[in-house]
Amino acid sequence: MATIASARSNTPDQSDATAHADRNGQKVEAAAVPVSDAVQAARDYADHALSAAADVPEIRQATARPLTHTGIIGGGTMGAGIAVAMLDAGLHVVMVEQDDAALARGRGRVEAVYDRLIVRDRMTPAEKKDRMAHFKGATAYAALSNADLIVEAVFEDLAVKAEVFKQIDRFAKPGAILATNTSYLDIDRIAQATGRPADVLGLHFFSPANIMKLLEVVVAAQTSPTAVATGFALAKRLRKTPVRAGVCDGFIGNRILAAYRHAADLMMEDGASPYDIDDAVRAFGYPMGPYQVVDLAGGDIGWATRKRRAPTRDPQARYVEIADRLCEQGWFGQKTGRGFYRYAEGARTGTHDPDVLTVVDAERTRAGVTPRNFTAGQIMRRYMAAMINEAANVLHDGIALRPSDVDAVFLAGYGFPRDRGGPLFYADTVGVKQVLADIESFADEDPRFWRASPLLLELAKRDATFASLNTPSR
């Protein structure tokens, strides 16, 4: 049976008509480029996943409530990337900030957007009024009275967010909903610094918020069918792609992330270098390999997260130090102009970094580590079996509705290629048993890591596969 690695179509991934211009610059159509039938599958499969997952109990189950008038609380990036989702949706947005020179900057953000639109031709200056006409900005919370849906969007840290949400339950009116952007934290502790924990809900979205498509709509333990109900018809309005998760730490995106990235961090610290990684991931399918991506996102975002989860850290799992030493010196990644890679003066795409591969070298060095050589296709088994294997325990712990939610996850969010279907789908191809029998074998190095869910061992031992639990919800 095929590896994780080696489990991919033998024609061409590309497809459809192309086209080119001839000598006097009219357009001429290319020939289609046949594609296999394990890739129409495929892609066939991620359409239905991407669809099914507005598919939950609680639209069946309660009415949305009307939405008209929002707030968003915080003007930094993802706030003002939700006002600008929300404003194109034709919804009116009230900005909360601490003061007015923080309020300006939000605005400040939110027309940015719309005049980089507008240079580009795909907005007119009326365009732009007309969107700004509902856009407001207040330094107090009382402006966000007449708001339907409240959205926070402040500092990831659980304390600053309880504190919002109490300040918010003292001011928001009867029936609206409460929504927090985290990543990562316990909506159930924010839920509980209001009087009214059915009323809220998670709403993450993904930056930039008002261009990407996945929006996870978290459920806590006392949400409300109608706050979910309401949470999917907003989801609708600013067409994106809406899933239901549960509470736990990242939900199901960032949490299946976290395992796949520390794979990689291994292996970074094994002997493969973070360009070698990135390149395999691209390889595969991504658009961008997970070390570019921290570089595009922050690194300084994923270091508070690591110190955040530090106290709790099994102390006899293998961390990963190499980041850490990047952000200790600054290097951010594209907003600092170094990261993993090297960025020239307003450039986005970086360069191979000489003084990241020495730091890489000094921690194997302290960490006692002889590197070896990993080949792409090794660097996938792993990366797509540390992948696997955490989508199974979310589904294990009920945090997704059914695999192919999981899925769609990953394909509205997170770059995976929809040639290949999502995770869940590819691992049917490559068959349960391969990837397990994967597992057991990196297990042999690590097996505090590497110890396989319940749900694969499972599914292993009846000979099924994920698609068999892609049932509808009830």
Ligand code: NAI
Contents of the next structure:
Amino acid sequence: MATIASARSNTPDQSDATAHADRNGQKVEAAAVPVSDAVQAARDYADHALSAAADVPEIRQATARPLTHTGIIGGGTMGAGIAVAMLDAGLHVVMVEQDDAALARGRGRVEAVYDRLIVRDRMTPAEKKDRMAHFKGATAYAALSNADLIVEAVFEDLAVKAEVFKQIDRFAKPGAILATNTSYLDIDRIAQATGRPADVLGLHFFSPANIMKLLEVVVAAQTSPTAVATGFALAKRLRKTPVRAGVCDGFIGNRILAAYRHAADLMMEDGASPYDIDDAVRAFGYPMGPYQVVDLAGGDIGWATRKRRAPTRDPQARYVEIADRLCEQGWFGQKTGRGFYRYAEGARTGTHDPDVLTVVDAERTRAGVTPRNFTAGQIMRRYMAAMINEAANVLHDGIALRPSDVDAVFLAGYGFPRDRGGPLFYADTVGVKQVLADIESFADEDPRFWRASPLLLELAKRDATFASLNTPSR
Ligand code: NAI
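Other form of same protein, the form predicted together with this ligand, not the form predicted alone:
What follows is the whole complex; the chain from before opens it.
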């Protein structure tokens, strides 16, 4: 499953006063739109959740190490975006790539970000020159010897990352913080490739890394409070929203995403079209539906992950192959002109594709499914139940410190509508008992997938809310 946070690019301005540009390009604040008490309460809560996430125990136990020089390994999509984020915050960057050609491409990606700003009159060539003066490229790890913090952003492959961390360990100075941007891999195993696991943590940026606010700070078994405190200090410096996460497959955001995406795929095979699902999700308040997001991020990313995981997939669990069929035809989304939608040359908004519906129909037949109708309300009930249930598992497993941290992840990284507070705030507005009743009714048809989280069961039994678990960190 891809890390799909790019919904940001279409996130509507959700501030009370709608900003728009006047003829001179100046931002103008329109009159505040009155909102209901419920919406105001959700917005207030969302703002609180986003700032409360920065309060973690480690920042009281340790002092962040000073940061001036950073190293970034890998100059692909993420490495380049992270480099821009660092440069924009006034930090020095050394980018290490495999060879000169890859390094030139990495540097080119960084420059392209600034060139686009220059074209739009949001940066001057002199400002670009200043930023790039802090950027150096290298193809040897020795160039990292001065870095206070190193972020690895190479291919998502444990063997490759372990080898990279072995090299980092050889050349990084004592006390350097060593971070991986992995989306899913086991950071404990990555840390073991070094002789200094206390300095290793996950810094999970979201794409585009220079713009997206969310930064999951992933704390592995041996990560020191100092490393965590430094991760949070970096986030502040980059003006990002840090959220503390534990190690598991997908951390907070991508683990929960996998669950509700699976629920969406099941509905698609059972009778809802991808367009019905996207429409329902947008009507709920998201800027984009899940299949639009796949098309934006590139269907091939999720496809590669699914293929990698195929050997360990539960053979008894339902697996929906529709997305694989599309990828087999080379339909990867916007970049190939078609995916779940069709895109005219250069268009970012797609149109419905009858060929996709033919594929969906064929897959329903192959799976022996008799399609049935889903209303938008029924779609959202399942989508949100899957999200809330996995969020409860994430809390139960100690991966997130508190419910508001889960909400912060979805607000800052996954386009969750601020007017609904966050998935767990929303769960409380629906009622934990109601969510549980939904899950139990869905379980009648698919008990393997719809298994109520122990935490949800416990809250329902005690007639308690998720909000009651939002205690400050100690
Ligand atoms: P990418 O394929 O665009 O870039 C990877 C880069 O690493 C390539 O330029 C490659 O030449 C370089 N590389 C590979 N091995 C290397 C080595 N041994 N030394 C130096 N450079 C090496 O990949 P992308 O998308 O930037 O992803 C990088 C990491 O970030 C992965 O772990 C991925 O899971 C994670 N990630 C990706 C997100 C996304 O939306 N693409 C979001 C969040 C995390």
